[in-house]
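Given next, in structure tokens, is a single chain: the form predicted alone.
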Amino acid sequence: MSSPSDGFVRTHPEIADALAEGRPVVGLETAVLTHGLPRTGRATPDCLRPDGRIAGLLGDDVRWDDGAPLNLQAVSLVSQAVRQANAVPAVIAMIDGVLRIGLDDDELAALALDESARKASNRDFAALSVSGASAGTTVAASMHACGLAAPEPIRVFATGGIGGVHRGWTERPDVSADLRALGSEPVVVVASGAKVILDLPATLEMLDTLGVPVIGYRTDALPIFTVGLSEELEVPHRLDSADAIADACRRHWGEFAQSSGMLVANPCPAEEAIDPHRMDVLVDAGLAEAAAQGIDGSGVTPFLLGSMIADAEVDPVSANLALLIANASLAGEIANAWSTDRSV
């Protein structure tokens, strides 16, 4: 196990003590940070108005800047939902080729407006490190460094929507090394179930063969990013409360000896989804755009986006923001139900 201190994984003293203490902490990813939002400025987002549902997750203190980074203020108030929860934000990301658990403000915009950041899997960890890059960090990433963290791992993380089987995956096997993760990694991931742009039925039938729970947080039907719940497939399990969500994690790992992660999936809110059939022509539009620019692997996502925040029928940012604001708070629910409680 690591050391708080250690030359190329280290967690932040913030970070460090909680954990000591038996504190709650989530972890949280940085891919959407360096590759997810853009970094550019924009109007309040429909989600943080005053009397919606997502403000009330941020508390009584909610600012937004016009004109400040997209990508940052999202992450701030990601760490910001979080702390409303009662629970300490562990942003994770890889700094000059040092793995960091947990980030101060100056690096965490300071990693914002960085153009050349990487964005890193958890197989990219040594070359980076020798390389001395930084970089965001995915879901799969993510979850591998909460079990760095010292002096005890993180067992709950949060994010936007994971990765998994893509489309066409017959002819190339584009198959995301979050699932891997997912297998392997002691961790609750809370998130919006997977992309949109993904082959869903085939990515909930490898959860299923990786040996991965999925339980649906106060639904029967899987979530699928900001478009709200799928028509035709279910979760495999339902759980309404973060302590259910929390005993079962105790169980899994405990007395069950399990070793996979567990996946929590928390629809978009409903008042932000966005339209199903009006996101199934913006993707194989842009997908189709992206094929004939050559643009395929880890920058589909981002241009998709871009094309989206192109329409006018849709706010892909407001409904991303939403999500990620809902699941952060989820599983800071959670982490505090699991901290009742450290026996496993």
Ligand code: PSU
Given for the second form:
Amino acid sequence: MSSPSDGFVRTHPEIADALAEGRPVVGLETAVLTHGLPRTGRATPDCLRPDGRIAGLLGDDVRWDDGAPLNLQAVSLVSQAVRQANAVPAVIAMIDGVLRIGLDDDELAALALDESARKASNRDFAALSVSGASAGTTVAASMHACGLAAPEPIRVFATGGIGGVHRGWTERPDVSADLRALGSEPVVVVASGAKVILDLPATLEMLDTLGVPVIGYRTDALPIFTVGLSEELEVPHRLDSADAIADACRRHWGEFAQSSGMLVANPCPAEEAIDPHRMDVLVDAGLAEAAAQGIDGSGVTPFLLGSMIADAEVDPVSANLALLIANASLAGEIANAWSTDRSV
Ligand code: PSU
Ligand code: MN
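Right, the form predicted alone is done, so what does the form predicted in complex with pseudouridine-5'-monophosphate look like?
First the chain shown before, then all remaining chains and molecules of the complex.
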């Protein structure tokens, strides 16, 4: 096994120590930093109101700087939420050709400001590494990195929303590598369902095919990212505590000898969720405009977010931030429940 500090995959010493001692660690992706959220600053999002539930998940020290990069502050607050839950955040990214599990603050800041940073999925590791590139890692790439962490793999991961089966898949099979990773990497991913722009029934079907347990956290309805809960789609299973989820993980990978990941679907906090009907209108208009401008692939999510930010009636940044923080906090709880009683 490689040592944590050698080669093209490196585990940060703080993470390596925590893993060696069996302390709780939560993996975090960075495609949301490089491609998912805007860099420009803005006024304090509503979800960080001092009396709000989200601010409570961050402890007493909630700071927001209107002039600082939004994406950087978002990931910093997500890390803070993991620490507040008594777990160690492991921010994953490729920096100068090295896949890094755990970054220092100055490296994270440099990546957040780097407009040339790429979006890395599993197919991209080797070529980007040889080119010495820096990249945000998708859920798929970050889940794989969790398995490469030394001296022990990371088992718990948090994100906003996973990628999935895109609308129009019968014409062009645009299916996120996140699904393949969920089918093959033994990591429990806490997310508020999948990106709104996807074909959600098709995404659920594919997760079923891949043998991925989709577990609603305190919900029977499928969480749909920033819009809250689906009125039509149900999750196959529901569990109501971090302990129960950690038990399910143990049995999934242990006695039942499954090798797939697990998806814990945690709804966007209700007070921050966007009206689904307004969201439908915005997504349809945004997708049509993106197509008209020839934007596709990794450009679509930032384009849609930009067009929604310009809409006076919704606040997708606040909703995104709220669910990212809530998911990090729940992942921290699951990591604690997992590490106190490991048998896999
Ligand atoms: N959800 C968002 N914004 C994002 C992502 C998800 O609201 O930027 C990122 C995640 O990193 C996810 C990736 O893994 O998009 C999926 O991209 P693709 O569909 O290209 O596989
Ligand atoms: Mn794709």
